[in-house]
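Only one chain is given next, in structure tokens, and it is the form predicted alone.
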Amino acid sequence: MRARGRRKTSYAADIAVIHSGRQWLTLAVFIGLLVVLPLVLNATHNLNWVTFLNFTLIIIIAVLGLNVTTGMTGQVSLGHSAFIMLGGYGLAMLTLKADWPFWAALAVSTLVTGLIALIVAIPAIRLKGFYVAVVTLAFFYIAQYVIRNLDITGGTFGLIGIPSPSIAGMSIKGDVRWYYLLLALTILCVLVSVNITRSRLGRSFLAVRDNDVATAALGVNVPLTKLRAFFVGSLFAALAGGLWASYVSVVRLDQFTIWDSIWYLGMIVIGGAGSTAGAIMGVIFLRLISQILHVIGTSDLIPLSSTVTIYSTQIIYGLVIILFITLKPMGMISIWQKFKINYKRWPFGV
């Protein structure tokens, strides 16, 4: 087995993820493109795009933990939002009710939401597809019944003067710093995604949504595993619940639907699921049709309202989600795999 003309030796070598010093430059020249882009979009004038850039990154990281649920593990989730909400009410009741800074809160905030997760996917651990589906769904709906009716959690009128985070004692405030601390979390939360993928715990998420009588056969614990699955998806989703709510310094029950969770699981099929690097390009891939939707809506030349914008965005979501798992249910990742092998093999032959 060879590597652009090197052997590999070892197991660890094998798995790497990065292979040579020519992707480690690559890396590094991306790494650098990224810390760049806001200032040149600052510069330019164009700080809305920057706005859109922190709530992909912020999605991003929703997206990880639902690809750990059910790209990973198969358990199809469409409570993905609640968890995210309550990541966000958690951190505004901390900070707000109990004026807990702002890290020490998002970290409590982020394991309680793993907790209840925990307690969720009891009932949800023996079931299968559809019925794992409808646990999720059932839980969404009771969670937004109960903030809603929680005087702590503002009610209907939600919270609002939620506080930025702060890191030695430059407050976050502003696009370009916001985008600097998303970034940097984002980064980290797919150093994590991509370990687990690569871990014994990750290969029993995959053997579990292959076949999971199989894997049980072979001594693993199925429902235990599953409870990791919806332990670890849930603190991606708290964490990214978290961020939203600083950033726009409001949590409100009407900006968690669960429309979101069906679009997450959207970007996961058209990613490719199981894959960290097919749920980013799920969600780049859609987060781009809205803005670039968005800007022609705002622009003179098809000045939309926008009620048709929105409604444009999601037939268009829909018939591309429709037309993956037609035509590439495997995702853009696949796209991309078969790319790069047949760019090894030429001139010899596709």
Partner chain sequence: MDAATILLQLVLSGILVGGVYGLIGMGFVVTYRSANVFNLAYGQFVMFGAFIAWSFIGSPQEPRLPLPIALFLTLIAVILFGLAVEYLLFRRMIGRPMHATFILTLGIMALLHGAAMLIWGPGVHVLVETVPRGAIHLGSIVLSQEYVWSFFLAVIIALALALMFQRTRLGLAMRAAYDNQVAARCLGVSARMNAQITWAIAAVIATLGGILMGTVHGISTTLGELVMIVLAVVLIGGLDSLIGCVLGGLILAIGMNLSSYYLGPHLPGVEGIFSMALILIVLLVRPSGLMGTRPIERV
Given for the second form:
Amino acid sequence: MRARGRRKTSYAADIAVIHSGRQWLTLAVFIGLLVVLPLVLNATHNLNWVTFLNFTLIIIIAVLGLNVTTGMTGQVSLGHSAFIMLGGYGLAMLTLKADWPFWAALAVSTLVTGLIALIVAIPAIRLKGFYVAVVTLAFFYIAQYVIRNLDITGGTFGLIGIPSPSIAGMSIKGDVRWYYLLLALTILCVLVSVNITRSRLGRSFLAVRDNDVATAALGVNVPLTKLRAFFVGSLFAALAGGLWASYVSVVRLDQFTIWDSIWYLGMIVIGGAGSTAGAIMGVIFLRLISQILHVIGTSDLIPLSSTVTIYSTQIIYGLVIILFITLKPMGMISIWQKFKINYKRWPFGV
Amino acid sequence: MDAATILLQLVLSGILVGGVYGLIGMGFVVTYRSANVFNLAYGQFVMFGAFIAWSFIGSPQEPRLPLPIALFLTLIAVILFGLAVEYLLFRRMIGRPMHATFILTLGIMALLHGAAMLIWGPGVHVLVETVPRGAIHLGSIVLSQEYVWSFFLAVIIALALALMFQRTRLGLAMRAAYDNQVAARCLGVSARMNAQITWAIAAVIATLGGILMGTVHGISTTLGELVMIVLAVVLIGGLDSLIGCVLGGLILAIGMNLSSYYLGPHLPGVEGIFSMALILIVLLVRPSGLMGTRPIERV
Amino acid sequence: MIDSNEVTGANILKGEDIHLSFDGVKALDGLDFSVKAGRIVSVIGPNGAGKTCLINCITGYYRPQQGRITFNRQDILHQRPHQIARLGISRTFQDPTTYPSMTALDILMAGRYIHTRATILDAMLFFGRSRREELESRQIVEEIIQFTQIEELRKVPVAAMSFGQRKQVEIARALVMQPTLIILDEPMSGLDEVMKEIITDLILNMFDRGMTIVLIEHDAQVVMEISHSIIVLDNGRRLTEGTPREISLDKRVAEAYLGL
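Could the form predicted together with its partner chain be shown next, to go alongside the form predicted alone?
Zooming out: every chain and molecule, the one shown earlier first.
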């Protein structure tokens, strides 16, 4: 047997995220690799890969939020794209129209989006299942309509020239600096997400997902719990939206489509609903697919027009979602766990 | 035109369009009722069906097969499509949580949309004249003939469906499946055949609706967005009611006409989100819709 | 672990004239009942007599059209299920497949919900109140795990458990809530003799700890063995009430069951 399994001698050890020195080491090496990654890509003039990494990090933050609302609590939201959009527009309006400093604007737009999510969730939580999806879908279109028809949001043209943040006097400009900022924030968000899963709040979410009727008998106020799930989920979304807006310095309506909402749901399902690691895997998996198609399409080998690339990506995304739901409903995380168990038991395992 | 005539014109043309919406909505209700699937890919079913029909029928410049043969082939093709969807996908989802099935339909939606974009492209495809075109004048009210025709065809098809559900053994079995899917499955073969027939019927209704819509507006991938209309129609009417579906279609279409005419000048494009607003209102005020039944929760 | 009731013998739970109907169908028709603190009270009756309806009324799942239910002299008829749970009434469900994807440990920790206070912010930060409460809860959860003998099930998801194991976890879940009154809805239905024995012992141990227990059960033998008093329901009414001996001699009970 390779690993003998660790005996945990206290409950504190059992709820710790990291159990052993070896795990700390693995984590340190992994983060070290992530830190060095853009330098390597930079040196090889693969700068568009750093852009790819940055967007991936932003989407990981957003999807961690959807993982709370949909993955943990089972409230299928098609409005996630709209919450991201609100975060982005909130930041843009506060920095451009009101001259707020970046971080204050980010914090306030995130919180305000959270409050809007509460309002959206009120009709949704009274109802079950796909009614929630329908309400959030309607909200998505209504939010888009409002933004398109207001002057302060720049209508269809959007808002441009959104400032970058600065930390300790250093302005975050350029892909590599942004990468480090986003990496740090993503790690923070992952930690928050893991904390939620190992707390009272996370367990009330899981209980509501598995059986909301029985959960009331636990003393859990079910509608309130669903509201909390929407609130927390939209905080992540709005944070990601603000960062997105600042990173590309533009917000426009066509950055936030209903298809994106669908892809985010797909990422959660593919990764394994309710699991933080699963959500991250799901994001990386789908993002890699689109990046690979993009690279193939723009190469000389098999040149594809951009529309062909877009719609092939759509087909493959759809296919991957269908295959995971029908064949691997617990997602990539279940494959990984199975592998881990077999690896530990080797050569005695199945 | 005076105000009363304008109102009448808006209501009448709303009724004509609403009938077609109602018919299309029925395909959604059928799968919801007997297969317990909330099919968000349904708009893509309509679009795909219309394109398949177009492939057999052809455009005015380039007609392909005579209409009856083309329609026959189309129906066979979409029935096979419906059966395949049931056999390959939804059969595996029985007993799984509702949200899983729901997200599955999102995957199907993406797949079909992408495929249609690659095969047929984003342009509008005009269908061979299947029904007479041109304007009908009723006093000072003007209605287009293709709307009138598609309305009456929709009514006939809808009546046939309603009869099938009310009067035949098959319809009865399908309604039983709505009450309890797992129990229906325990009855064995008949439940399985039910599901197959359900999906085939849904695909056929979607296609017929798609052809009627395509006759009026031409066929393009934007037909897939019809799912938003369908959602409004079925939620207004009540998710499990065929009659409610027709009612929902009429209310929605008339409402869209009126809001577009009276509110449009102040709020550009308001008819686009009119359906969304209506959905929210219905869900807040009467979640079971006008004609729907709300099952009692059992603990 | 359990609040011992000084006033053993006083009515802890009392219902008067409860009427409940669905679309005109009468489920409970003027039912009166009372449960004395620190006793094991069984509710029996033929199928459809209204046993589960009664539980659902007590725990706030159904709202009777008419009547009064008090717990510790406090009106609970107009409270919602989660509020009633907080007052110290916990219940089990007949179908124990309540949380398929959660492990026994998850479920039991979730059962500590009413005894913890961590806010959303605490949960996000974890260190501080959330962590402290987790460790305290875990202590109590482990105690119940030992008490109910489900040590091997800690990290097993419910979906992977046997029916009997699920029933055990369901009871443990109700126990970690540290209720004064526990309502067990058919805890033995569908179990083999060995499991029945285990659950019976568990109920008696709960009684020894001073808990008031309302038991709904079909297994007449178990009911006769362990109850202090038995309430017999028929057609949504209380047919009779008494000690197991009185009930076994009552002709009307036999009639209701056999339909004579």
